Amino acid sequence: MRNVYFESDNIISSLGFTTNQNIERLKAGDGGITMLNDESIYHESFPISLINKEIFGELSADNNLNKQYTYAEKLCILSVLEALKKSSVDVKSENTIFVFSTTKGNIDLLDKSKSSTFPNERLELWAMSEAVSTYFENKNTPITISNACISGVVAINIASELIQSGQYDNAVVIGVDIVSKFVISGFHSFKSVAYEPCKPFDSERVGLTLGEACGTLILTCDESKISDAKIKYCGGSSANDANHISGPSRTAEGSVIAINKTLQQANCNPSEIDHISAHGTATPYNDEMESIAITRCEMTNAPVNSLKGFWGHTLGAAGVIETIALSHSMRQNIMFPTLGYNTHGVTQNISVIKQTTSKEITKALKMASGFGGCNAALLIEKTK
């Protein structure tokens, strides 16, 4: 079975347009959720994390990305074209395939103002996959994964696989998922969205706070297209509990699966897990979860954050862009801070970052968990 590395990747969000300018204000401890007073969207201000639209539309017009392409398509071209600067990749190669994770896709062709210049089918999610893939002139049919929260997650374990048993020899992964009117009156209805930026594994957290992102992370099997520090895809796998419809389950069984799955396939003790990065929602629910499962696999000494206090909960992007950021914290030896995180609020003594913290990191894991019962999780490896 063949190597998977990561080649090249982008991030835009709240926080900038490209992985460097995310990556720093990760180490700086500032975030991006701010507070949002819109009675189009919602009849409350509430914290949210946005991608600042006037840059947006600047980048959009300087790439000449026109009406053509939905707000969401143009974020994920505008990824791509950036993760291209570092890569040496062929996005037209049939040895190339795109690979989408995406819980809502164009949601925002909800609203007919916007709709009209678009066909229905557009709103199917693998429409928006094909026309971000035609425009780079790739051959093949995209993959679209669509499974709540841990999509991202997901995305990235499929296209390793398909690099693993020869299928393709690289892919190029894209998480993106944006804010709507629709989006935002569904997480108000389940009553999980926090009055003030979340606080994951806190004592008062009180709830989640949405955000939108895009991310691309190029996988590739050659690895002398790696310059800098090899970061390997090592397992990954995910598991479905059934538990309940939105709650996760109270003793952790479908993400203790995911996790115990994903050592046994890289061959890994959980005693050498240098870092943990969790899914961290700030929910009473989730963040107790994962520390049971954190501490059903015997993995409480190694440090874990969430990265939900800086970007939000940007759904189909989250697994994809704290993925990155994972990587380049191992490239880095740092660990970001678990922003809103100050007084320890889950039962299990796991290891919460508060602080930007330099360590020697080797091997990382990735959580996700989402609705439905659904819980995922990769291993990634720094290797010389």
The other form holds:
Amino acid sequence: MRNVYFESDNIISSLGFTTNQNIERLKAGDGGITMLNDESIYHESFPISLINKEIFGELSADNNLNKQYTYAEKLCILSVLEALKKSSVDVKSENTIFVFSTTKGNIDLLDKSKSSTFPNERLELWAMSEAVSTYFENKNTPITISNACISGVVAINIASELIQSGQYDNAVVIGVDIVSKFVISGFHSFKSVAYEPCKPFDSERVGLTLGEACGTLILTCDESKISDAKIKYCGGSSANDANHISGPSRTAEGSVIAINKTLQQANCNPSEIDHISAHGTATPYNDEMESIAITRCEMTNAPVNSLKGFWGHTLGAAGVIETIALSHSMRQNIMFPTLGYNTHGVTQNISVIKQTTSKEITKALKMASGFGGCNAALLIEKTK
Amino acid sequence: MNLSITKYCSIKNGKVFVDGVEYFSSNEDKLNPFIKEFYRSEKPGYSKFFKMDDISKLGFMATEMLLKDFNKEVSPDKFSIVLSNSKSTLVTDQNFQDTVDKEDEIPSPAIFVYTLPNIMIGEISIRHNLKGENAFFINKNFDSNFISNYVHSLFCNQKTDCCIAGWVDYSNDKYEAFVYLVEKECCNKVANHNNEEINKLYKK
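Output the form predicted together with its partner chain next; the form predicted alone has already been displayed.
Following is the full complex, with the preceding chain placed first.
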């Protein structure tokens, strides 16, 4: 089986338009959640993490992205363009595959109050993916995964496996989801949105904060393309709780299976994990479930963070941007704080990171969970 | 590694086929009345069926055909589900958007939860206690080559011993389910698990 390395990346979010801008604000504990007061979307003000539309407009104009692309597609194109600045991967090559992770893609086109000239077909997620991969003149049919909030982690796992097995040499993994009235109304109807910025793992956490983001992670089997510290993909897995479609298992059943399979695949002991990037949505059930999973998998010594307090929950983008952030944590040997976390609020004795902390990180685990009882994990390692 | 397809089911145009043989047919052309009629005829005794959205009902009944007589012992964490379609949950998305647009209506959480295609995987997992790998792919058409390669890799990486795979798609004027059960090479197979044979079954 061939090795897979992280070659280049980009994050577009409320924290900025480059990976560096995002990482610097994570380090500084400077989040991107603001209050939105717009009665056309929701009858009271609520916290949300939004991309700066002014800068987005300028970047779109600079790159001649005209009306033939939707908002989500433009984000994808801008994100890949930025990632390519530091990449030597040939995106036009038949050996490069585009892999997309999204829950709702161009769902804003369903809102008839906003006039749109796009054909209905553009609501289909594969059409969004094709618009982006065609922009980059890649001739392979792109892969699109839509598996709720584990989509990003699953997309990285699938892209890595395609390279490991030799089907492709490189992959461009793109995670994207935008804030729309559809998604805002949906999560509000579930009463899972907090009235103040979310507080992962905190005793006063009451729910999540929504966000929008786009992340690009370029993977390759070509070791010679890596100049930085090498971040290697070691394994990943997904699993279902088989318990409930809108709430996690109280025993963390699926999450434990996904983590154990991941450790097994990576041939790694739980004690070797130096750092865990949790899903940490700040809903009472999710965070409690993750603390149980970490305990059951015997990883309570590994410091844990959730970055949802910075970015909000960015759905299909979350797994991608949070894994990118984790890889930079490893390169810089620094762990980002869990913004919003103050008083320990889960039953298990896990070590939640409060402040930016230095630590030599060799192996790290990313966790994710979502509606439909799905869970996923992946493991990455820093090699010389 | 050689893999076998041990059962398959197609549902479209008011007809259900199991292993290529017609199993049920109805004069109802719309999915909702048709799939409910099929449920009543089949009697799985699973009342949660009625709260599902229509595409989940379709995927649910198609996989019932694969597993109703299945009696092999497979560890739940080694039983995976890999599904795909082109329209995701667009019919349910439109239903939810309608409740968002109407000023005198409160958006419905019961509809919203079904606006993710993998909820169907969740429903099937709960029904049959399946805890293995989950993946829902969106392709323009059923991509037997990609799906079979992916399922093959799950077996090769020792992540699964058994897998439900296929295509469950629904738009306002059309519905189609084509699902099959993949196991390690065994004697009761109906086809080999490879791109060519899957395509043959799909086009039957």
